[in-house]
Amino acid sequence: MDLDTLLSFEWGTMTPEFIILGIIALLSVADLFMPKHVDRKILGWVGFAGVVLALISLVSLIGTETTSILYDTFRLDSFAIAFKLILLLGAALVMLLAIDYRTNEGLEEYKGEFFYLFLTALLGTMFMASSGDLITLFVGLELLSIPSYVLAGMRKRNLKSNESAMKYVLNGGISTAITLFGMSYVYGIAGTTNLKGIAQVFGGLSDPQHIYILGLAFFMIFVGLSFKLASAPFHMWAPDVYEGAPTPVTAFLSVVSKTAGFVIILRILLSIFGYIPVAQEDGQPIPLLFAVQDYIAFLAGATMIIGNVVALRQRNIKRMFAYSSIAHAGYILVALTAMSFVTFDAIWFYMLAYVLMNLGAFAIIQLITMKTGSEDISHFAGLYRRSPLLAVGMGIFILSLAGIPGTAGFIGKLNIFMGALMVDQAHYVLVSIMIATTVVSYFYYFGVMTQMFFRPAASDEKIQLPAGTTAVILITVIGTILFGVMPNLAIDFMHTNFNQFVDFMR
């Protein structure tokens, strides 16, 4: 590749990329050559600094033409720009309580290693959203995959820590593994790595056994990935890994990292297998998509089912919060298995809803926690007496993932069950599934708030909330309730200037 071509890309498209780049390369040779008596916390306000740069260079992004550059590999679109809102801001809360974050374990000392490895997952994420390209694709699973597992177990000294990132090695190695089977097999047939070149051969496809190695393909492909969303029945890493973690990582493997898989999965489902005519009904082709919507709804169900029933008997709020995530990746998987008009706004608008509200839930359990020693809900008791704000907060959180309304939450999952019943053959027994494991999940949730507003307090010292963590809750306690009471703001907004959200194949 000559000078002349290299100048001819659209660089600008990337601008977000290389901010998120460059603040790694400085906070990596800052760290190296930074005498270890001083405070790392400087480099996670220079990284929180780049987050919040790259959140404007990318809005100032919005409403430009679909652009794609090197060989089409890296794609800049309304669903790219869209989901790297919400990673961003994801990432940037995320940020803000890896600054205030302190234990007893001595981790001070690699927090300068933290904020250089969270950036670069977060990159992986960025990468993941704008692919066009089978191996940029993968490239950025990796790139958000192997600082995960180093994250994960940051706490040296920890057992659990270590336990939580070897299973996490080990489950995200296999379901690599799988994912790049099934890619091969696309490779294998389609003779290209480009999205759209796959695309345009598939769909011209008709020979019965390629299709049933493309179905064999696209199951691999969803299991391996299934892994990185935590649902059933590849959620077993999820509650070892999120309660061994220090617990801003376990909040960026519950948002970040989850919102990231919804993205890979809807750019490979959406690019690769809508596509594929599998069989024909009254004259016009089945996608394989579609063709397969039972097994995803099998998963969905499963997943809502195993997620809220075995929350109920976790007494460690992190392990708690695991169970809730993996529940909340099958009210997700509902509107991808739907695939109505309004998938992809639903989708969209939920990923939202859960950053909010999942990231103000626990900053106030990083607080807790930091404060007591311990993740036991039995340490939420009397909080209303000891800090009346972070109750009210915390309950707040706690009734929007529970979808009560008024809240973020409720307009989410009321999108999602709109969704699943507004297509030809509604999806009646998914949405009773979901509605019932909703008013199971009440039970657990509501158990934390009967703690801290019905329970005596073992201690009456007050709680001291640093400017970071209280910036958080502030945030996310606005979000959730004003998306909550006029949910227009974010979908008019959506619609405004993501008025080609699936614009793949332009």
Second form
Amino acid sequence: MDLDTLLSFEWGTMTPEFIILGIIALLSVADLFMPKHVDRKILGWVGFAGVVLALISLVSLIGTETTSILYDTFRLDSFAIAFKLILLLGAALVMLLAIDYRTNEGLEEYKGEFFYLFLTALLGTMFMASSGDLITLFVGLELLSIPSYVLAGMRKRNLKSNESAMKYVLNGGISTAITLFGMSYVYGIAGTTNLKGIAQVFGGLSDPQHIYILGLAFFMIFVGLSFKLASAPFHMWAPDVYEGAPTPVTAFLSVVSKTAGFVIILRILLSIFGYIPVAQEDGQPIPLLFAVQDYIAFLAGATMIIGNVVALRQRNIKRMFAYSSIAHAGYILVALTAMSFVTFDAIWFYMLAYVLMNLGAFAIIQLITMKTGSEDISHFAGLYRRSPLLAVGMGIFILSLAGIPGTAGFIGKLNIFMGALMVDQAHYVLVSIMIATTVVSYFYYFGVMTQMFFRPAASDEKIQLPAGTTAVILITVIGTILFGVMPNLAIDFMHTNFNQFVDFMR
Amino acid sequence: MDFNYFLTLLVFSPLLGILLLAFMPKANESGIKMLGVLATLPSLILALIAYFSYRGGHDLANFSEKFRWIQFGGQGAEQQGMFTVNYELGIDGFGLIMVVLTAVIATLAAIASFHIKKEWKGYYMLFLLLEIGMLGVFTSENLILFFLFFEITLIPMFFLIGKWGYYDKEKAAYSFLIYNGLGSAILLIVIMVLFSRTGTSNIEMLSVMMNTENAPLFAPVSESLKMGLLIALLVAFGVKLPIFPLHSWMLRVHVEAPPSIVMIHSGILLKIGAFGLIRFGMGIFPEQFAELAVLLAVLGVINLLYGAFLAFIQTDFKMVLAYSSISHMGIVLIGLGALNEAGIQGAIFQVVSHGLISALLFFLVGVLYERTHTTTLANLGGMAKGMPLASGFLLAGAMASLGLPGMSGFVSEFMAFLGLFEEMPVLAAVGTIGIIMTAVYLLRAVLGITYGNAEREFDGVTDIRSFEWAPVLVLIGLIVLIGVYPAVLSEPLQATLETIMMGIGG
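Target state, the form predicted in complex with the partner chain; input state, the form predicted alone:
Following is the full complex, with the preceding chain placed first.
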């Protein structure tokens, strides 16, 4: 590759990535040369500014032609932009939480690393959203995973944090290996790593042996990636890691990392397995993805049931939200199973709503656990007396997570139901499971409500609100209500700017 | 007169009260209570304006309003007018009557809430939110909007029971939440199946589409699916009504919730079940409804007898009234099961009449409890000595409830049984046992309280005083008015009844 070719690429499409990369470099060098006693908070603000800048540059890219550079390994289509918007929004809010985060084990000395590892993981997710090649997909996945392992173990004088990092690395390693193994089958049969190229080769596939092997590949890839979603069967790490990791990291894992998981799953599933023809009994071939729909449905059902039922027994709020987060992955998998013409819409909107409501909830959890030094649900008792605004805010997030109308979470669920019921063979069972488990979730969600509003407080001391966390809570409350009452703001934005994601494979 | 935004104003006017209350100082008890009552007046006045302008010859269609609200599924679907959910409010005669009933009882219950002892501010804010939900339910023109308001009633009720109730309040709040949550979950499935199959959620459109051959549906709806949906609707609204095996939550609520909230609950919320069955069950699935008519009549007789017999053996006055409510809801079912004009008219009359009567009785229970701190029948007795007026009103309420001619209870029971005797005389004859039982248990309880011997003496109890006059007089006045001059109800209902009868082909 000579200089002319290199310069001929439209590097502008990568502006958000370059901004994040630049900030990472800046922060790591600054952290190195800054005297020890200087507060690292400033680095956090620089990082936040960087994410916001990347967000702005991404918004300016909306409406550009679909471009793909670097020999189709990096593409900027509406799908990439739509999901990067959510990733960056989530990351910006997580940065604000991280700036305010304190522990009693003293995290100050690592705070610099804390910030640029965050950004590195974010960069990985952005690459996943934009990749057009198995290699870049995998590199993005690992770029997300490795900093996440370190982040989970950041409180290194805390046993639980150590345990969580250990579990995360082991589980993560296994699932990555399984994914990669699956991908190697795909490469072996297609002879190329480029997603478009693979789709072309697979379109003409007829050898049943090959299709059989690709079926195996599908399961390996799907199972391996379910680790990132924290959905069954690879959900076991989530409660331990969520509990042990510093709260902003937990928030990051449950929101940004999960979104990235869905991004990569959509990319791989649709662009590879959506093209493999599988012969049916009546002779009409259907894509492999549709042939295995029942298995995805099964995993979705299992994930919803496991997440919601086990959450009932949790006393630790972070563990409870870990199981709740597993359950939400299950809900989104329902949309994925349905594969109707609103699947993209449904997943995008649900992720947006989920970023808002879950990050808001984690902001309040972080505040309360930092204040009381305990993660037991009983420490939410009497929150309404101590800080009515926090209690009402948490109430709104919980109502949204529980899918009560008037909140973004409800519209998200509505979208998923619709998709699952409008397809030819409507998924009644799956939708029933989803609704039944939602009712089950009322028990634990309203358990927090009971603590906050009905139970007496241990102390009447008012709670101080740090600036960053307050901003997060305000933004997320407004977003949750706004997209619940006027969801057309987000939905119309998506329809006008992303045009049904038709350029997904072009 | 211009009626744009009239219904929006009517439904959301309590919001103004919520906002004003938010800025009231917590300690200002009388100010908060005054404001709480005043905030219910705008919707009452507007509801009365609507009623009298309708009697004055205005067309109810003038009240309809419609805005585009949510558009699912992108531009393709939008051009076909599919998957659009509009914000659309409107009323027919039935809706109008329910709105007036809601507004009247809400104002009276707000007055009855003067008995509330703590945290008046939160109480009235939730109370007004509840009113918005109820008014919205009766004015929604589409199912998704209906569901939204339906769920809005759920959340304030949970808190109103759980925080301001009696001894076992949290348990009652949870069983309310879970039963009704399940009910609305089933309702949501029905709504989403209809919406995703037909592409519309407008009630009128649906009733046309479901009953024309080859209607332009998005996906087919088979006859058996229609039957399944109707049965699901019956279960969903059966929880609310409540129909026999689904009633246990309602007993707890009647006993544990504060009397002012039970006025609302028994007066309005239970009626949403009947409203839904008539509006959606009969409206959208008339053919299937006719097939289920016998079942409904049988369920109605079971409800009537079961409630009456169990009311007879209760030792607590609140439990007597709770079972009496179950019994009286049986009459609604009987009327619906008769499936002729008299029966349906009787059912609707019973909905309104029981709303007024149970509000009156529970208001008096509140008055009694406030003075004696007991509702056990064994403890109460000879109240006629200390509080002759209250005892007199209690007797009047009981008379209305057992169907004394000249009061509203008589008209509704008479019509419902008239309808059923025409169709199923044997069943109707069995049902009349329930009417006799009603007289027995109500007279036993009420006469015991007013003239019986008590274990305890209540010295110096005060009779009805100051603010307590208003609810008692208004309610008794309305009960007698309907009893003497039923045309106040039957005239507005005429058009609705004709539509229903057309639908079921009678």
